[in-house]
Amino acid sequence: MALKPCRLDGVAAQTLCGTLEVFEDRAAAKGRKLSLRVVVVPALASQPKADPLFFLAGGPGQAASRTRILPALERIRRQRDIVFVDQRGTGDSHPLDCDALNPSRVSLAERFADRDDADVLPRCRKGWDADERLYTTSIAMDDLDDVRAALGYGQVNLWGVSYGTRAALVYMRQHPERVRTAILDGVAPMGQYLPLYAARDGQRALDLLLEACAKDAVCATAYPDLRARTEALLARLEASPAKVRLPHPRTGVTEDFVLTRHVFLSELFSLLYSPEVASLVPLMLDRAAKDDWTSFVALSLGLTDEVARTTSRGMFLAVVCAEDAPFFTEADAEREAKGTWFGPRMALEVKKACARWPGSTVPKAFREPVVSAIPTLLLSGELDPVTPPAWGEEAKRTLSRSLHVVVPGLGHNTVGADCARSLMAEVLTRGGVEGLSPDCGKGLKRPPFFTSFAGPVP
């Protein structure tokens, strides 16, 4: 594969681009081909080792070479290669980009409606020029050895973030010859039916989050009975949605919008993925619960925009349509769902979705888990809202040659403790797992509160 030097948004290395030209069917060899890109951010040594390092993204539909995660990786970068890979339907990969699922600068009321993904998937189908049935996991994971062997690697180590480690579970499973070692960070197994499990673990998180405001002296004086008044904001939203106005925070223009419960806890789930932007939730439920919507929205368009910037919507359903919701039903949703407040729409509207989705198939027990004696770490965060711990436990069982490490005080993805790059960094230059320390971490705990817009308490 040719590279040419380029640069990639925000990341000041050097790095080199090319493209690899694979079959839209693979199993057919045949008919319209995809342009995957790859990007190489070459090793600092002299003389690198010949293994280098695959990053495999999540979402489902997240781009690699979009994300900026290269900064954690410089201990990693002195002796090998990093590679980015945006998967088919991903970046710049022959994107399933949907605008109409994925608002970003759009109005406060189109932003914030109550909408099915559903009923604007029709429009969103008619603007891709692919065969949707064949953006999944399995197929791109046989794209990733393809791009391995033009790269003219032998061997590479797999990083794995929340759905990038399904992605590299596929691939230890499909070209275990092919991997030195994998890093499990977030993980999701193949037992994890994306998004059935969402409510009760979201719930687990927001519970984590409202047990450690009350036992904080400053946080509970603060925002006294948090709980109760949460629940209270809550039957209000659903008893009658909240008509809001304000300015709007990037344009300063006074907007009206409505906002639903289901619109309320979706965009709170999503604030408890990173434990210093959920330092802000005590605050922002404690405003809302006064109807002060401010730093609701603030926050909310905070995420907005990053996740507009990396991930192709399409490519979500793309692989769930596919790989999960033909494997739960409608009373799993229920079930799983019961006594959180998040309750089961996520999964109801994933299996409506679907519903109108061409159909995809799967390998044979695609689902069974991954059996495996490669060398891999698996991390989690102890206050995952998506992949909590219990997760990697899961995955750990039928690793056999692996560690699984819990940092606390920390959220989706680890790589933001510095003893969890340590441990990636060994792993890497070990080979294996055997004698690294499973304590990361000790010490750490959540960022706290903030009781003002001007941050915590001294």
Given for the second form:
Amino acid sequence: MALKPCRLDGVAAQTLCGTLEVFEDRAAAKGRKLSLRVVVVPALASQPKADPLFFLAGGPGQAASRTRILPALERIRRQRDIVFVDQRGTGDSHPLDCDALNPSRVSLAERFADRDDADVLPRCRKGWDADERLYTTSIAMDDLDDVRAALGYGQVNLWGVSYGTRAALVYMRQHPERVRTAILDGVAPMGQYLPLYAARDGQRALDLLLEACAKDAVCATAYPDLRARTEALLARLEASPAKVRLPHPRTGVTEDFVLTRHVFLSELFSLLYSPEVASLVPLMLDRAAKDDWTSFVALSLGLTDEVARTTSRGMFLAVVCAEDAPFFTEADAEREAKGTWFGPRMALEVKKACARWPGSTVPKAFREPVVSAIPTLLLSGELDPVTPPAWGEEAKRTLSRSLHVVVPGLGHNTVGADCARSLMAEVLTRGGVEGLSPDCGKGLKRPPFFTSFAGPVP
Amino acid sequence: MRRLVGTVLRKEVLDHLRDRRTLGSALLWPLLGPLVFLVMFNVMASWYRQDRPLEMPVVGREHAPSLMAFLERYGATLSEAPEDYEALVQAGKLDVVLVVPDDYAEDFAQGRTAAVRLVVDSSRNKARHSVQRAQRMLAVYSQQTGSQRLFARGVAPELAVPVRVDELDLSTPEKTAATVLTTIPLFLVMAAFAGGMQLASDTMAGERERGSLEPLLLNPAPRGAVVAGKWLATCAMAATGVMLCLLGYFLVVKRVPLEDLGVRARFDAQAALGMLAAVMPLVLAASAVQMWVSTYARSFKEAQTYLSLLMVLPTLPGMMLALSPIQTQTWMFAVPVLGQEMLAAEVMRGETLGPVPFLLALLSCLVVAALALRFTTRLLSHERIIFGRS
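Would you generate the structure of this protein in the form predicted together with the partner chain, following the form predicted on its own above?
Complete assembly follows, chain above in first position.
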């Protein structure tokens, strides 16, 4: 593969870019071709290690080359090339993008509209020059192995984040001899179906947050009875959606929109991914209970832009409709969401959208746990609303040479913590997890809650 | 004629290979650069290695618990600052100390900009990395808290950042390395001078002092042949010096963790050949000038003094460049010494130069060598030179 110097948005370091052509239909090996975008950040050492680090992005649908995670890999980059490959259907690799699915909207009314993906899907599908059945993880991981071979690497190290951990597990199963070590951060094992368990796992994160506030003297004083008042708020929204009138956080122009319980909850869910953002949630809930939606709107808008920039929503459906939705029923969704505020709607919506998706197949036993002896570091954030530590434990059961580290006070993905980065670098240096410290950030706590407009306690 | 030159060359080389002292200084000098490089950069890399946690003593931790929690989360190890922290920072015992004043909490809670102080000694290179990390962490905290304050009030934080400056750094890691590695061309050029220094002073001034120059010139051999033979012998020693120096660097660069300094040295076989092609012509010029100077000198001692002064010459372009950074221009390659240092640096930066600069550098060196040899030959026909001046 010919690599040419190129620039990555937000990355000052010199990078090399190339493309690799693969058949969309790998099995038939004919017909439409996709060109995969490949970005290599060369190691600094004059004699780099032969095995690079391959980054597998989340989503599904996130473009590896658009995530700005390189600064976190500074230590690893000294010795090893870092390779970003936009998985087929994402980024610059034949993306399954569609404006109608994209939540980044101009007006607040559109942005917070309560709508189903299923309604806009037919329009989106018409715009894609693609056979959506062929954008699954197994196929993409065979692509990835082609990239590895084209770049001339014998073995690679994998770093999967969120959905990328599923991708990494699949790669470990399909090309075990090619993997030296794997790092799975925010583990989504084969037993986890998207988004079947989201309501349950999200509720756990929310409960942890409300408990932490209730236990914290300052937070409890500033926002008394937060749980009860939030429940009352949700009941009110259930009865009738809120009519909101406020200035747009960016333009300052006053707008009107209607906010339903469902939209409020799904935005709240997104706010739990990062504890830094979540530190504003008690304040936001307190305001919202008083019918003041300003912080809620600003926070929600703040999150979506980045997601929209890096993620192809159509690709999310391509993976989920092939690999997740067929494996659970509406009844499963009702059962798993029982007793949660979030309810089964997220899972049911996906079921509905996937009903109109062309039927794709996954390899037999795709959903069996991945059994492997490849040295694997599993990382979980204690407060993660989507891949909480329990999923890491589950994946660990069939990975014989693995270490699971739960980082306290962190949410979805742990690379923000210095000790997690040290662990990652250590695994790569040692080529194994034996002798690694199982504690990371002992004594770390979630960032303090905002208890006034000025911030937390100083 | 060629036979005569060959005879002189052989005799001089053999003579000096037997002389331990000449050999020792000719060979040790070129290895000095690589040695300094090995030690210096290993020490520097150990300062910059990020793997250790940032140790930061704090005065007034109790005033800012949230800030302290943030710093610990991002990998700082905090401790209580000792009483005499200012003296300790000055003495280099502490890299950086954070001081949280008494009014921090009140200012913060009121929504005013609260001030903290970083106590540093900016003249200490060793502390620079820790200081930068501390500054970065505090900046992230400030920016993050600022954004959160705006979110809480329903304002998009982007409004407070109208323009974002993305730097497009066109330097490659190799180019950054070249600025770190400027000592390599310097020492290579110095090796070209150092390698032949002993031989040049001994074959001319030394021989005269011992009285063996006169019988040599009484032989029915043209003076040009004698000079050429001695010159070639000097060149051989100088060339050996350059190659030793280069070989030394070649071995040493792989043993220095330059990646910890965030740079990459391009020091493969191709780069080494390029540097050899850049510096070798200087051997001809330097040896010829050294011969001329030592012929002119009254005694062996005087010759050595002059030649040592001549050794300072290679450091001048470097100093000039450091004081007033000038843009590379083609004619500069034609200035001996300066041209070689620039060429070697460019090769190391991974620039593709084409043959012109190399030819220019070679030609200018040949001219200097020819002139110096001519002067030397002419000097040898003066009686007062052969018999010594007084």
